[in-house]
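In structure tokens, one chain follows: the form predicted on its own.
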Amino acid sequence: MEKVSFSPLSRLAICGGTHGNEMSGVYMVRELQKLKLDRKGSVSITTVLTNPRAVDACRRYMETDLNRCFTDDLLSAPITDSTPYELRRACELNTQLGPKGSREAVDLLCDIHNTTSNMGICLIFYSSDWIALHIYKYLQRKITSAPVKAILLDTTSSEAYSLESVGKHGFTMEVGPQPNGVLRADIFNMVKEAVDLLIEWLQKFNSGSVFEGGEVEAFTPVRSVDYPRDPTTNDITAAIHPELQDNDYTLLHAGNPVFQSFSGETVEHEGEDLYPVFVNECAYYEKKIAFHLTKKITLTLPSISIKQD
């Protein structure tokens, strides 16, 4: 693959507290912001507390989920005495950090989330984004505290929902497992070495180095697995299968088991191979989601650079 150039990156956004009791992104950015970490080197540095309302509550949000707001047509819906305080927020924070898809919009959005799932970190984007996946494949490289994972989303940039899609170039780093809630010592530590890394990467781009192509892996979504239910009061009847709880990223074959009724039978999994994500989430209880079901792909990278005048 021939190299690809892009404009200089100097304008980064670290947003934490999207959801308001995922606490290593918000003491990330209180850190930054008590350190006055507004620049290093090349890189301008804005940091934001992005759902301070559901952050003071200590809840994920207060009316609607923040992180579901930023599609273009939410975003260009007319404001009015209804509208949910999480949708007028995402208009704020798309006129602060954007306007999305526009030339002001800043270079790098990076906002920091928490899972109760056994994910490591991992980057959450949408497209094939040659930007996102250097820097997942520095992460990845560089950290051998955790396991650096990366899914890839297929949506447009127009229905991309979440707040990382404001900016020219984007990231969600999911850091797990963490309670909502808690703030672990070890999860902020894995956050902290992450954020440096990106903005030192940063720094390296800007300053002219080359990084090469090559290949990383990535999964993509198939589909969502909701728990068994009882056909009446719609009650879950089992729970994650032991076997299966903290082993995200390992593939299931048709007939391992994935729940464990409460009566102590084993519901086993059916269907193609597929690697299981976000196993036993807190958060996706309210979405019926029990885990989902992904795809291992390999990605070819260019090599990639800044432009030269």
The other form holds:
Protein chains: 2
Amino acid sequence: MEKVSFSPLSRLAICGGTHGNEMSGVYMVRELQKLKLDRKGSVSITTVLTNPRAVDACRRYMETDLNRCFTDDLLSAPITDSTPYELRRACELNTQLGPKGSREAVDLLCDIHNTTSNMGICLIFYSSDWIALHIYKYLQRKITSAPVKAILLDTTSSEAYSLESVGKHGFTMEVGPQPNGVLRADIFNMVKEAVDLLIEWLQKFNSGSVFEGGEVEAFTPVRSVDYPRDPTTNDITAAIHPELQDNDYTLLHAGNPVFQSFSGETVEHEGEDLYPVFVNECAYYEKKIAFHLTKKITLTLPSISIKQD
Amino acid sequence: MEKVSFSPLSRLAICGGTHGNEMSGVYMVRELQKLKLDRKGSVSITTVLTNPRAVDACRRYMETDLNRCFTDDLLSAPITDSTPYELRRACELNTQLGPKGSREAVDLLCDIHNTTSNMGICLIFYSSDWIALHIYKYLQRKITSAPVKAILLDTTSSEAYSLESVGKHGFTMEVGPQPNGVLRADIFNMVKEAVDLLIEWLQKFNSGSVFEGGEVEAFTPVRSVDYPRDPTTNDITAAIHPELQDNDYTLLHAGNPVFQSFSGETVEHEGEDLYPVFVNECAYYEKKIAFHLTKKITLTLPSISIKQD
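Got the form predicted on its own; any chance of the form predicted together with a further copy of the same chain too?
Okay, now the whole complex, with that chain kicking things off.
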């Protein structure tokens, strides 16, 4: 594969609090703001607490999920009296960090999230972006305190609904396991290490380092699985099985236990072998998702470097 | 010590959902209701989902903490248009399961809670109650899958603010660690085992078994410790130190690390040796409590049995 070159990545945005009860991002952003870390070498850094009302209320969101508001359609809809708070806030963030798809958008946007699932550090990409994937490769090589994994979605920029789609490049950083509303030092330290390495990578890139290509693994979604439910009340009738709980990324074969009903029966995985992710994520109960099933793919990255003008 | 005898304990109440986002109690109560388990031998069982609105909203409470509403003063205050939902609900529960302090009250009330702290099964008693302490002794001997501990408070029945004070005897069963809004099978199975053993104990007691006296250990609160905070913003500036996180009940000596600031400094425990409990409990952030410090005490229980008329 040939080497691919890119313009300098001088404008970085670090965001937290997009979900107001996911504390690592909230405190990471506050700490960066306290340090007044608005530049490091070649990189200017913007830090944003993105959903301040939800942070104050320690809730995921006030009226609607902010991290579902960044499609082109939603960002271009007229604002009226009945527009939810989060959609107004999305437009403000699009003005501050974008506009999405424009030359003025920040070069890289990293939005920090937590999950109650045992996901370690998981970067989520909405498309195959060589810059973001090279950063993933770098973090995976440098961080030894936790697994570093990636989930690759396949959406167009226009349809991408999450905050990081506002940047020219970007990713969601999901870190767990951490309960909503709780800040764990071990998880905070993982986020801090990842943010430091992200800034280090950008500085190296801007100073002309060539990042060699190679292979990386990522997980791509196949389908979601809901909890077993009572057909009349719709209440869930089983919990994630203890053998699946905390075992994100571990291949499920047909017959492996996935749920344990409250009366003690086991429900087994059916069909093809797949990798579960976001197992028992708190916020997915309302979305009727017990876990996602994914395939593992291998991506071949080209070498990349800064464009020499 | 002489043997102490008591009237039969024929009326048991199992409650859950007092905090609407603590899922073990919610699903334990729903499961018992589904099984229509309203009697087991000599024991009639009432199951109550105590804060249904908070359960539906998956929030700790709607207007005020239900588990702080059961003092004599609050239960006897007149209900007006401005009375919070939870206080109205407390009065309903007092009618259904009490009235508190009366002959009509249920014989034993067990209210199931979850904590994000690594507390295993922790029974909380508001006074030295031989019945409740003997049940604790029984659970501690029978349950091997998790530590079974007890916290003993020292309040009068009149001042006791939590639901179980409505029963003639009772305790709060705190089980963790479990994030709010999440149901873990391992934690659910612990609760189920404890509830089964509680019913088994009551049946044995009612059928004339003598429970031999002996010693049990309990933790009694000394003081609470708040997070370090920024004096101007009041934001917390440190998380529970990784060496303290998940180490509830482990004796803290002066010099042991208790907090790690976001910039990396360690804050140490000062003063006398004490045992931390409720370390990094989610709901205590708003109460400005990072953990409680307790002393370990030994209680000598008399032998107990049913009163022979």
